[in-house]
Each structure stands twice: as structure tokens, then as C-alpha cells.
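Presented below, as C-alpha cells, is a lone chain in the form predicted on its own.
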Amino acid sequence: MSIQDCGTKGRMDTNDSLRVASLWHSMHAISQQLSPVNGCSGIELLEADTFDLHCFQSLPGTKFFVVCEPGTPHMESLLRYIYELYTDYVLKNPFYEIEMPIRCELFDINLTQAVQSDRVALLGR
């Protein structure tokens, strides 16, 4: 698990992040089973009044989340890019153990840069 808070509003602590991930995992699994559509991959977006929660699930089952302001565009592409960073910097790290917290400085640096550059692109700067 890696928690990267790049926002300016409503910060979540580690326990809140774990609760959201646990709840999302359950909702995601249930939605796959209850969906009337064959091959449904589960919930990908939760829209609330004050935030949107986007989810990308990789083929091995690792889930990546972005919590953003409602209507923020391009979150799917950002999540896919974060997955690329994960495969490049975390999975190729010989010291990383699967299912353990991510402690990889290069991943953190590149993730921060990706989020900041996406924010700059969204603001038109």
C-alpha cells in the first residue's frame, strides 16, 4: 500500500485510507457478482457530492485509487500511468515484497511529479 496525498483539502490518515481500501474491495467484489452484464470488472468510479473516487484494477488484481474533486477529467489515464510507474519502480525493485507497504523513493518521486504535472495541465499552466 502506498498513500500519496497531493491535494490541498481533506487529508486522510493511514487508518482512513485502509478503511476506504477495505470497503472498496468489498464493494468491488460484490458489484462483479451482482452485475447483470457478463464480464463486468466491478466499480470503477464512485461519485459523491464533494469528491470522486476512481479505481483502476490491474490484471493481477492490484487496485489503484485517486480521490479528486468532482468532475476532474483524465483520472483514468492518470491511474494507468501510476500503474506503469508501479511496474517500473516497485515491481522491479528486488527489495520489494508483494502485499507490503511500498517504500520506494523513485516511485514516490515520479508519482509526485505525475500528479503535479497532471494538476498543471488541468489548470492550463
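The model shown is predicted, which means the values in this text are computed figures rather than measured ones. Here the rigid core means the biggest group of C-alpha atoms that line up within 1.5 Å when the two forms are laid on top of each other. Positions refer to the first chain, counted from 1. First, how it differs from the form predicted in complex with its partner chain.
- Comparing the forms between these two forms, the C-alpha position of R103 differs by less than 2 angstroms, with the core used for superposition.
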Second form
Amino acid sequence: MSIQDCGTKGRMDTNDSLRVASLWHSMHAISQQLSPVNGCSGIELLEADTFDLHCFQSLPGTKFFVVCEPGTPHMESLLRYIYELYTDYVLKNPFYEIEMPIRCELFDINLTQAVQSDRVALLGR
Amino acid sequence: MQFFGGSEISPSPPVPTASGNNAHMMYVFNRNGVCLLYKEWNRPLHTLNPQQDHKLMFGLLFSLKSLTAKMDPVNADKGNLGVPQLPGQGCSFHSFRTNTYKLSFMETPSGIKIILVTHPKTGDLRESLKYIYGLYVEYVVKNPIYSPGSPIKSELFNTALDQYVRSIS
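So the form predicted on its own is up there; where is the form predicted in complex with its partner chain?
Below is the whole assembly, all chains and molecules, this chain first.
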């Protein structure tokens, strides 16, 4: 599990992040149980008072999520782009062990760039 | 199956017909987790028996609220994960969406939780939930025969609710 914190307040320590991650995993599964219709693939967007949480689940089951300001557009495409970065810089890295925390410099650099350019694009409206 | 490029990964359910019945089901819980009302308009899939379903729904909401309060990037001081929060304390979510449904949630200061499950493309239902709470106050709370904490059996409430929900599109 890897977390990039681009905010200032409200940081969590590692233990809390682990708890939140496992809580999310169970709730993702429960939300599928409660679906009134067949074929539910879990929570994609959670809207709260002060933030929105977007979740993207890849085919092998890895979940990516992004916490943003309420109503921020294009988060789904950002998540899919981050998944592309993940497959390119992390999975294709021969030194990376699956399930271990991600410590790939190129991934971090490109990730920060993607988030910054997104921010600039939105501010430049 | 197209992955990147903007199209949806999983097929979405059919858009509801023009008759306007967008809602799948609705739950009302009180602060102790008692299910005061469960209404179903369109639910093809039943995974669990009603008691388990209600408990699971209440549990899911409790955990989601706890998670939202903890993940809040704005407030600095948060409680520990899993500690029950008072209604209105901490950041709360108002809806979540999956590929097959959208769940809209509202909690009142008295701890009454109103949940509406609809088609995923439904817009923001916060005002609708407030209106439904208004109906609850008028027809249920103000009814002298109703005892708080017991399931709602008011005909007037059910009819008004039904009429209103069918008109939301």
C-alpha cells in the first residue's frame, strides 16, 4: 500500500492508514452484497461534506484511490492514468516485489507531475 | 472491453423508463439501529434475508461514517477509528456510487438516518432526503399514537412517500 499525501492538514499515521485501508476493503465488498441489481463491482465514488473519494479497481483487484475537493472533474481519467504509471514504473520494474510498499523514484516523480499538472489545469480555468 | 479512453468498465443497468420510477429501495433507521421503515420499489436481487440485510446496511453506514470522519483532509482533530460519533460530529458522507446503484444518505441531529438507493445516474438527492424527513415529522412524529423506536405503519406517510419518490427522476 502506498500513499501520496498532497494535502496539509489531516495526515494519518501508518497504523491508521492500514486500518482505513482494510475498512475500505470490507466496505467495498459489503456494498456489492447490498446491491439491488446483479453485477455490482463496488464503490466507485464516495461523496462527503468536505471531500470526494474516487476509487478505481483494476482487473487483478488492486485498488487506487484519490481524495479531492468536492466536485473535482476528471478524477476517473486521472486514476486510470495513474494505473498506467503503476504498470509502467512499478510492475515492470524488475526489482519491485509484489505486495511490498512502492519505492520507485520514477513512479513518484511522474505521479507528482500528473497531480500538479491536473491542479494547474483546473486552476487555469 | 475498453480500459482507457473514457468508456465504462462494467455495463451499467438499463436506464429507468419514463414512468419515473428511479428508486430501488429505501431504509429509515433510528439512532439505535432499529429499522423503522424499509420500502422496496424495484429490487431484482435479494442477497440476504431482511434482518441480515438491515443489519448489514446499518453496519456499512456506521463504518463509512467512521472512515469519512477519519479521512477528512480539512479538520485536524479527529477521533479514533471505530469510536461512535454523535450525529453531526465530524465530516459525514452524503452519498456513494457504484456501477449499479447510488446510495444517498442523510442523518438528522436526532439520529434518524434516511437512506435512498437509486439508479447510479441520479443527481444530488440531499434536498429530496430533507423533504422526506419533513414528511416523517409531519405524518409520523406528530402522530400521537406512534411510539418512537417502533416500525412506522402510518398509511398517510406511506402514500405520501410513495407519491414523492415516484416523482423524483
